[in-house]
Structures are given as structure tokens and as C-alpha cells.
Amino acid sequence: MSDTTTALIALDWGTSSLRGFRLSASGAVLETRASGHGIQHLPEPGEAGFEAAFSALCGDWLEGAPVPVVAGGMVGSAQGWREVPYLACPTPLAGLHEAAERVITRAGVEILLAPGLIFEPEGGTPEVMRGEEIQIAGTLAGQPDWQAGSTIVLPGTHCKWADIRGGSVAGFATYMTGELFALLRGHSILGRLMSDAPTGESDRADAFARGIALAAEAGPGDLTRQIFSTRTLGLTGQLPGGVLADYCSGLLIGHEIVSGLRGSDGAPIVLVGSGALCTRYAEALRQLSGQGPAAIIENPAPAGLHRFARDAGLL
């Protein structure tokens, strides 16, 4: 089969958005499409909404010779097209397909849905992920050293720190850093002094670094006390409104990384996600540990979905 011929359609179907990839047999991305039809923004309620969103995004891709279709993300959640159970960690990434579920559209197209992961540490509280496991699988594809042992960090609304050992997700931790920042900026007294006033990049970087430095000095329980400094530094004029968001971001990311590094055991750290946010995490890592990430991977979902399909015998 030519490497320009469609061999797989892969869907990264989240809460707020849907992305589709037309892939070759080797995993090369031939075409990418996106829509706002995440599982909470379907064109109509229920199963009909999933059918309509799927058909609108990639129906014409299937008009020729039929090819396999796989999907990962919140489409397999309790609110998704069909709920796919969580796999318990430690989980070999090569075995995700063993817990997959299938849906069949009215047109007879079969879609293989990936499971999420659950980690229940002894004496701790449960952790769950859905969609990140596909990104982790894509990040590790063709990387034997990272598969042997690494820490995969996926910054975002709910940042995941995944412990990789021997090709398996041994465990992971979730930090609500992105959501907490959004709440503080948009719905707390701290946000009232934050502004979008034009500010020099060096001033913003300095404020971000100042927040990280304060996080590095923190003791147990200090986060909620330190957060209030976002307001007092603004009130006293020590920081202008245009950099207060950067300062608060540095403080929150700094606290997350201080905690995450305690569990990384010196393994190489790989950042996965958008370039701008990962750049911030890389800066914080260098400031707190003296060492940056082993790599920044921006979009491993197509590679992860290709690996999922290959492991399931669809390619």
C-alpha cells in the first residue's frame, strides 16, 4: 500500500473538540480536520449527535474503500458514545486494545474506542485519565529509552504526571493547575488586579520566575497563603497588573513541579502538549531542577491512535 493511501481514520474526541486524522499504513498524517463537536457540544443530543458529528467530519473519507476507524478520548466516557471501562495500572500500553469497545454507525462503520486508565495507589486516592493514555502511547512510539523508564508530563487543565516503566504506565498523578489558574483569574478577588495591559516580555518572564521561586520556598500548606501574594504585590505596586497573571501562573506551576519532581525519581521528563504552555513548564523545570525536559512533543495523538490500531490488528 502506498504511503499516500488512506489506511486508517483516527479520532481524538474530547469534551469540547473533535479532531480527525487520515493516516497512511505507516502512520503518516495525510490530512487533519477539526470541529467544535466535542461530546458536550454535539449537533444534537444523544447517539444521533455522535453520528452527525462523525459523518460531518469525515464521512467523505469513507466514501471510497472502507478503512478501519479508531477513537480515543472522552468519546469513551460515561457521557460519550459508549462507555469504555478504565484499565487498572500498571497498564502495558501495547494492551490498550484488549479493553476496547466498539460502536457501529447506522451506515455500518465500526469504530474501535480506546479505554481510559485508573490508578489506585495503596493508601492513596484514585486517579483517572481518558485520552492522555493515547498521547502517552504516541509519545513513546519508537522511543525504547523512554519506554524503559521516564516521566511523561501532559500540561493542561488537569495536568498528568505519568510514571513509565517497561512500556507500561505504572501510575500517575493529576494536578488541577490549569483549572485552578482559570478560576483564580476569572472568578476570584485575585483576578481584579490582573490586566491585559501591554507589558514587556522580560517583565512577564521575571514575574513568572518570581512565582516559581516562591513556590520553591514553600512548606506544607503554604500554597493558599502564597496565592494571596498575587493580590498584595499588586496592591502595593511591587508588580504591575500586566504581569500578575504571569506571577500567579509561575506560583501554581512551581508548586506542581516541586511535587511532581518528588515522584519522578530522576527519570527523564518529557513534556507533551501545546508549545506555549510546555515552554512555561520547561522554564520552571530548569529553574527548579537545573535541567530542562528531554523533549517537548506537541501532538502525539495520531501516532498513539495508529499504535492502538496496529496493536488491535487493524493494520
Second form
There are 2 protein chains.
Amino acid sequence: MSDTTTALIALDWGTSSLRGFRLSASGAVLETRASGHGIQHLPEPGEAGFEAAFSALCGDWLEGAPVPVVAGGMVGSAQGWREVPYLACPTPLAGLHEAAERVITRAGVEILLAPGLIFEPEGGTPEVMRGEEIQIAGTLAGQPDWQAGSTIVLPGTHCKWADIRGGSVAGFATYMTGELFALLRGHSILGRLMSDAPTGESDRADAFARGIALAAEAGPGDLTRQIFSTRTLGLTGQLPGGVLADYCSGLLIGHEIVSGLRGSDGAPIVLVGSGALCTRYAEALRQLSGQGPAAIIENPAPAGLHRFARDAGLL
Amino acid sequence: MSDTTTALIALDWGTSSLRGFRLSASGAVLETRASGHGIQHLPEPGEAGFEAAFSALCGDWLEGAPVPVVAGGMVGSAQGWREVPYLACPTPLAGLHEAAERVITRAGVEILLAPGLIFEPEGGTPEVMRGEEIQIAGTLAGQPDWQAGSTIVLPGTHCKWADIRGGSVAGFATYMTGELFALLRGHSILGRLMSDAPTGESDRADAFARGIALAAEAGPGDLTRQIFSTRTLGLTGQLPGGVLADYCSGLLIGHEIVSGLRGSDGAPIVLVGSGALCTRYAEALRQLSGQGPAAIIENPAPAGLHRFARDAGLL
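Structure of the form predicted in complex with a further copy of the same chain, please, following the form predicted on its own?
Time for the whole complex; same chain goes first.
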């Protein structure tokens, strides 16, 4: 069987989008498709909606020889196709399949759904993830050093910091940084002075760095005081409206990284994601620790789903 | 002149409301009125709107012998009746009148507008207030110990912590705690699990205390991680929806107080405001410092405006 033959169909099925990957036996991505049929945007309600979204995206991929199908993400949540209970940390990434659940379509296609993870630190508050564990598995595939010890950071609406030790997710934390920034820009008094006026790239970068520098000085509890400076620096004309969003973003990302670095204990940090946001996290890491990320991994979901399928014995 | 004779009309004129006080020479409040004519809700645009709002509220108070009129708050802002520049801290509270500005209505009534304060700490970010300085002046009236050294805390949308030394506002800080709580409850994923289901008062108090306790453990930058626990404690059934708002409120107020106490340096803390919010701050203070506020002062604006008028030589 050549490595251009379809050996696995892998789905990254989130809340607002569905991505499908046609993979070879070795995990090469032969084709990628995406639709807006996230689990909260299905073409019809109930189980039939999941089937319809799946068929619409990659029904034709199944017309030839039958191949296994795996899926990860919110599709396994309580609002998903079938609820797959959380696996408790520490979780060996090679053991995700042990908690997987199977759904079978009316056409007889079996789809193996990956579990999410839960972390309940002693005396602390619980943490949950669903979908990121697949991206983490993909990030670590073929990286024995990172498997031994690393911190995987997945920037986004709710950024996850996962502590990897000996091939397991030892624990993780969630930062609401992305959602908080969107709230402050869109709905708070801070957003009123922010403008989209064309502003030089270096002025924006300076404002972002200034926010990070202020975060570096923060003591416990200082965030709600520091973010108000987004307004007063604008009011007093010390920062123009066109850079206030960058300043506020630097402050929030800076706070997150100051906190996250304390938990990462000097392990190499790997950023997962794409584009401008990861670049910002990399800049903030450099400014706050003197060291950038070990790598930025753009789309590890197909590799993670491939590994999940292989561990489950489907390949 | 008996102490039931009107000697001063004092206005506390904010963004969304206007309050008027008829005061005696000694500062006794003879009558209080309020209207919705805050500076952003005037009956007509421009200067005429201010005059109309003023006449509607207390025109009849001026029908007898003429008495002086003073006002504080947003009425002196750039969006107010006349902009009164900020006074720079440290500011002696007895000197507010030196920066005051006068408006004269078409009927010839003079109104003395109080300035706001600005604080620009060296190497820090600027802070501004407008209206709170009057409440602080009223809180300190007749309180030589607090004038010598205290921290005045004014909970609200944007909570101020003012550092009082030797009768002056030495500096102050603003915490966006109230606005942030409203945003998180009304617009974030955290609000989705919060419910108004009838819940026992002691369960709510316990959840509030639990949020404060978590805030006490926070290191720098931990807020955006800790607030996400509002969701996970709800998701995992460890806290019912009816107490999640209390938990989140405890976390946010706790963070503010942890930060504010570092700046207060052991000075007595005086809370300014009314009702449930001040009670919550008092509880959080007790939990975090072992000591409650020196006092809760409910409505110091009339006393502050009286003092401002007296310092200005109007009484």
C-alpha cells in the first residue's frame, strides 16, 4: 500500500467548526476539508445532524475501500454525538483510546471518539479540556525530548498550559485571556477609547511590549487595577487610540505568561496554534523569560488523531 | 440664623444621576432630591440642558433668599457643564476650591464646580477621579485621625483606593472589579452556568468566602486562570449554579483587596458606599486581613460639598 492511499479519516470536531483529514497509513495528510458544522451548528437537530454533517464533509472518502474513522473534540462532550467521559490526569497520551467511545452511523460506519481530560489538583479547583489533548498528542508525536518534559501552550479563547512529564499529561491550567480581551474590547469602558485608526506597526509593537512590561511588575491581585491604565493612558494622551488594544493585549498575555512560567519550572515551552496570536505569545515569552518557545506547531490535530487511531489498533 | 435655614445648595452630579441637597450652615441635610438627569441624560443638549436639569431639581430652593450653590462630579468633566481641570496629587483636601470653576445661569445663579484629581506616580500609569474626591472630603470631615493617615475605599463599578496622609490625597488607584464582574456574569462563558435559583444565604456566603480564599493564594498573573474555576466548579457539580456569582464575586473582590492591602500599609481602612456591596468588602477585608473596616460611611457627598463650599469662603 503506497503512502498516498487513504488509511484513516480523522475528524477535529469542535463547537463552531468541523475539520476532516484524509490520512495515509504513516499519517501524511492527503486532503483537508472544513465546514461550519460545529456541534452547535449542525444541519439538523440530534444524532441525525451529526450523521448529516459527517456525510456532507467526507461521505465520498468512504466510497472506496472501508477505512477507520476517528474523531476528537467537543463531539465527545455532553452536547456531542456521544458523551465520552473525561480521563483523569495524570494521563499517558498513549492511553487515550482506552476511554474512547464508538458511534455507528445508520450506514454502518464506526467512528471512534476520543475522551477529554480532567485534572483535579489536590486542594485546587478542577480543570477540563476537550480537543486540546489530541493537539498535544500530535505535538509530542516523534518528539521524545518533549514527551519526557515540556510545557505545551495552546493560545486561544481559553488558553491551556499542559505540563508534560514522561509521556503523560501530568496536569494543566486554563487561562481566560482570549475571552477576557474580547470582553474588554467589545463591552467595557476600555474599548471606548480603542480605535482602528491606521497606526504604525512599531508603535503597536511598543504598546504591546509596554503592557507586558507592566505585567512583569504585577503583584498578586493587580490585574483589575493595571487594566484600567488602558483608559487613563488614552485619556491623558500618553497612548493613541490605535495602540490601546495592543497595550491591553500585552497586559493580559503578560499576566498569563508570568503566572504560567511559575508552573512550567524551566521546561521547554512549545506553542500550538497559528498566526498572529502565537507570534504575540512568543514575543511575550521572550520579553518575560529571555527565551522564546522551543517551537510553534501550527496544526498538530491530524498527527494527534493518527496517533490515537494507531494506539487504538485501527492502523 | 437657625440651623434649619437653607444656607447652601449642593449638587452631586454624575454620569447617570443628579442628586441635590439643601443644607444648613452647619452642614445638616435639610432635604434631598434626585433625578435621572446625569450629564449623559440631560433634558436637552448643551448648556441649556444643564440649566434645565438644575432648575427642575431645585429651582424652588432658590426662590427665597439667595444661597450659594456648589457641585461636584462629572459635571466638571470634558463632557460636563464646564471642564474643571484635574488637580494633581498630592492634593490637600482643603484646597479643592483653588482649582474650582464658576458657571453662571441665565438667571444669574452662580454654581461653583469642584475639580477632579489626577495622580501620576513616577514610572507608573496615571490615575484619575471625579466625584470621589468630594466623597473623600466628606468622609474625612471631623475625623482628624483619618485625615492624618487612612485608606478610603469606594467600592463600585470602578473602585477607588485613596491613600490619605496629613489631610492630603497622597495618591490613589482604580480597580475595575465591578465592571469586570458585570461583564463576566452578563457576557462571558462563566455567566452561562450562573443561575438565580433560590439558594440558601449561608451557601452563598460560603461560596463568596471560597472565592476570597482562592484569591488569597493567588500569585502574580493568576486571575484569568482562577476565574475559569467558576465554570469548572459548576461543570463538575462542586458548586450549584445559584452560588457561582457569589464565588466569582469573592474571587474578584478578593484579588482587589489582596492588591489594595499591600498599598495601604496598615492604615485604617474606611469603606464608602451603601448596602450589600460594602458589606461584601467588609467581609472580604476581615477574611484577608483579620480586621474589618474602621467604618462604613454611607453618604458623605453632602458633607464633602459643604466642606468644599466652606473652604471656598461661600459659608
